[in-house]
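Take a look at this single chain, the form predicted on its own, given in structure tokens.
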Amino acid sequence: MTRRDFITKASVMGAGLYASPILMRAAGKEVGANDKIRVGLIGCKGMGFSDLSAFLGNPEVECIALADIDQEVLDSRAAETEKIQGKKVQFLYKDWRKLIDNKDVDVVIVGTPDHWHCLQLVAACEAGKDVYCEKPLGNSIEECNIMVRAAQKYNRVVQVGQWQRSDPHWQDAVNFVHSGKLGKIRTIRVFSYQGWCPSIPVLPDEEVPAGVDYDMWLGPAPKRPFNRNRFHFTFRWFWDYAGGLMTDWGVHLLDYALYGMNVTAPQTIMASGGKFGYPDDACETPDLLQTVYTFGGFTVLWDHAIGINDGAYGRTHGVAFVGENGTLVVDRGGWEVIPEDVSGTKRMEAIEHHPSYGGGGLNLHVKNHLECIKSRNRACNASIEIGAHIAKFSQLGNIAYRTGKKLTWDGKSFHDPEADQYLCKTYREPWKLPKI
């Protein structure tokens, strides 16, 4: 039986009638051909190819795939595959959608633009392929809930790329917060500040760079000329193909926001900015932005800045849970617990714990979703639901911010005109909106 024949069986009456590779390992067996999961990478530029490498760690995973509308991207990337795989990739597509009608792909990685991630990714559920999705998840309300109906439409496994949710010490840092110890919590404050991240100065529109599919890269988003501030990395600093700070870092950190507090929808939003580092440069994104959460007892706070790295307690980014007997502040180097001193008496024990992990939070999470794709499990540690909900809840941050008004939200409207216009993106011909 093929691997691909293993997936669609399981999928339809059980893994556990099967011979999962996991199982086989863990007898002292090696993984054979037929068990190889064959990836296919559309997006080969940026964290799509960090992705791409951590699967490749894995010795049952196989790439056969790479599509990009970039040439010399495509064919680089294809060079230093070989090299970490020890085989050529078979197949290399500058339009993404051969890729996705390849039957011999059992898993699709998602590496695009934001603007793309919904149309890629609907398509590869209708496929019948398993989803790495990069994050956000979707660049507007209404994807991510196309993208979840897809995903549970054709019973397809998506992982998305927050992978803070398999590193074990923001977990135990969850799991503190969750024993009550803290005391009450007022608030969470969510912060990044990326002092690594340089104003981006105005460019003249150009010619597009030879073997650069740039209408394809367009795809969905509005007809404009080329220009190379809103192309490759700096796209995100722009309305039409994401949302600055907010969605980059916000779906990672407010996440844990959430989670620590098993919270979901908010009672109101309101948020303030703007360009004040840099008012004259070619973002449209702020690069300073305060959003206030009310929730029934606290808010959640979230903080950015580009250009500078003093956040709070002497960190760049994080989550800090403040408490009535104590703080505890975790970001990615790990996570401590500042006691309360009132009046000289402290009210809790101080706690620094650095993780030994090892920084390995990708990898765990590309396991995570490998083991999945093989027991047929579809609650990933970032599953598509997870994924989804913080990428709305990023989005109404940045709907708050760009109507200047204090919103409430129920779910599915804000019952205002201005705010629910940015609920959904306008395709652009002859792409469409996916119906599902």
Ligand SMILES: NC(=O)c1ccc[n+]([C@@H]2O[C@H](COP(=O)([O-])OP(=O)(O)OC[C@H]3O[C@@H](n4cnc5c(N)ncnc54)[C@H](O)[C@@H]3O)[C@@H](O)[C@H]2O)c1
Second form
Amino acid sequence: MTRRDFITKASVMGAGLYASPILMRAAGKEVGANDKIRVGLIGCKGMGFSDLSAFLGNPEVECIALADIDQEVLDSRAAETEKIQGKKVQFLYKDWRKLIDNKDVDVVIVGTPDHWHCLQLVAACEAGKDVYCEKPLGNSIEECNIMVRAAQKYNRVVQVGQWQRSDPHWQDAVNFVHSGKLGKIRTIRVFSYQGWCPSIPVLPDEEVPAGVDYDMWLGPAPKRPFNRNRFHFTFRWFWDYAGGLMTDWGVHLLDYALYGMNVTAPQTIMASGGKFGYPDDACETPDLLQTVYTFGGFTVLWDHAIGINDGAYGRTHGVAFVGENGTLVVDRGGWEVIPEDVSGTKRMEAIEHHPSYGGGGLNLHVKNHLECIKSRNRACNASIEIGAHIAKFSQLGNIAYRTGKKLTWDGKSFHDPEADQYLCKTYREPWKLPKI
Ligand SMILES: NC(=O)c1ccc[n+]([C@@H]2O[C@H](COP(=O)([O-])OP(=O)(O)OC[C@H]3O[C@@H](n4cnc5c(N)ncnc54)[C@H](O)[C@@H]3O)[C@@H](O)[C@H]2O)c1
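Return one more block: the form predicted together with the ligand, after the form predicted on its own shown previously.
Shown next: the complete complex, the earlier chain at its head.
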């Protein structure tokens, strides 16, 4: 424990705020490899449970609490967790706020739909807990700003679920891009084609299923009757809760485009697309979208489709740095370089496919978070600052699509009232946008 950490701890405690149980345990000594890290998961059905399983792959981790609004999910995940760790989960909650109030929880995993991330992450930070928060970090640009301020104010160690940041072959690919061998890069094609995603036929509203606290699922989102299409998993295709593929996959892949090019803010953004594959189904977000971000001297092109697989370079998804000597393509499976062949002359050697190392990006990402928690290092591989930046960048694409305008962005405002209305979402009472 550094002197700075000790002072921070002292000032947090002096301010009458919650003190981190890990910091308290560390007050007299370094957090040892044998100290248990007690984890609580909010939102247990999909990715949240994959995250928890990765945490439980580490012997120092114990899951002591689960929270979910769906009793069936809560019960089945409690049974599975007991099987994995050989120990009962002590606390099961339908109201996530009780998990936050539980002083024995050190680390909170936020695995809920996007519209909940801000409230739950901020509450966890205020309670002195470290957080593993699923991506995209926030559901609006303003939420992302608030979340960063909360983590900084309470000095919490936050990892955002962009696990490709910990998968080493992505770093190898970026290192190659940074070597300059591709020549001048003119465009970065970033594509996500999700052939396996089916059409979501329109369904009538229905009674809330037994055991589901639907009002707590909606939370800050507008009140409306229960509809299965807008619930588990498929919520991501509705604007009230998420941002479609542009944010869902955008944050993973666009992050590497910006990292590869060492840039942050675009000069202009424009987007076009629609419901071209499934025009009459229930989804609100576009099943085909192209967004063009213009930087000085190159563009970043986002291209997504649902229901078809042929993205580019024989891949369903990837990031392609298109240089004057050749193109480097990287996806979750590995990376390669395809030389430019102009008039029969190759401008560089091809680089055969380098497969991923197969170590499991998610497991490595969680390990990185645990190491940062122990050393009180806020600079995780996908820190909250990185997660917030790319969530906002992806949201710029959706705002350009929804307004149909070519936008400019100064980091705070589009200086266009129609676009600026998307910067923040109105919260349904009694939920309030946190003030930090
Ligand atoms: N990092 C990745 O690779 C990756 C992959 C998939 C999903 N995700 C992200 O994970 C998040 C969840 O997506 P999913 O597909 O797992 O969704 P899901 O619908 O399968 O699971 C969400 C769970 O949260 C629960 N929940 C909702 N509101 C709650 C509340 N107020 N309190 C407690 N529980 C609540 C639901 O009942 C459900 O069990 C999303 O933000 C998504 O973008 C990340």
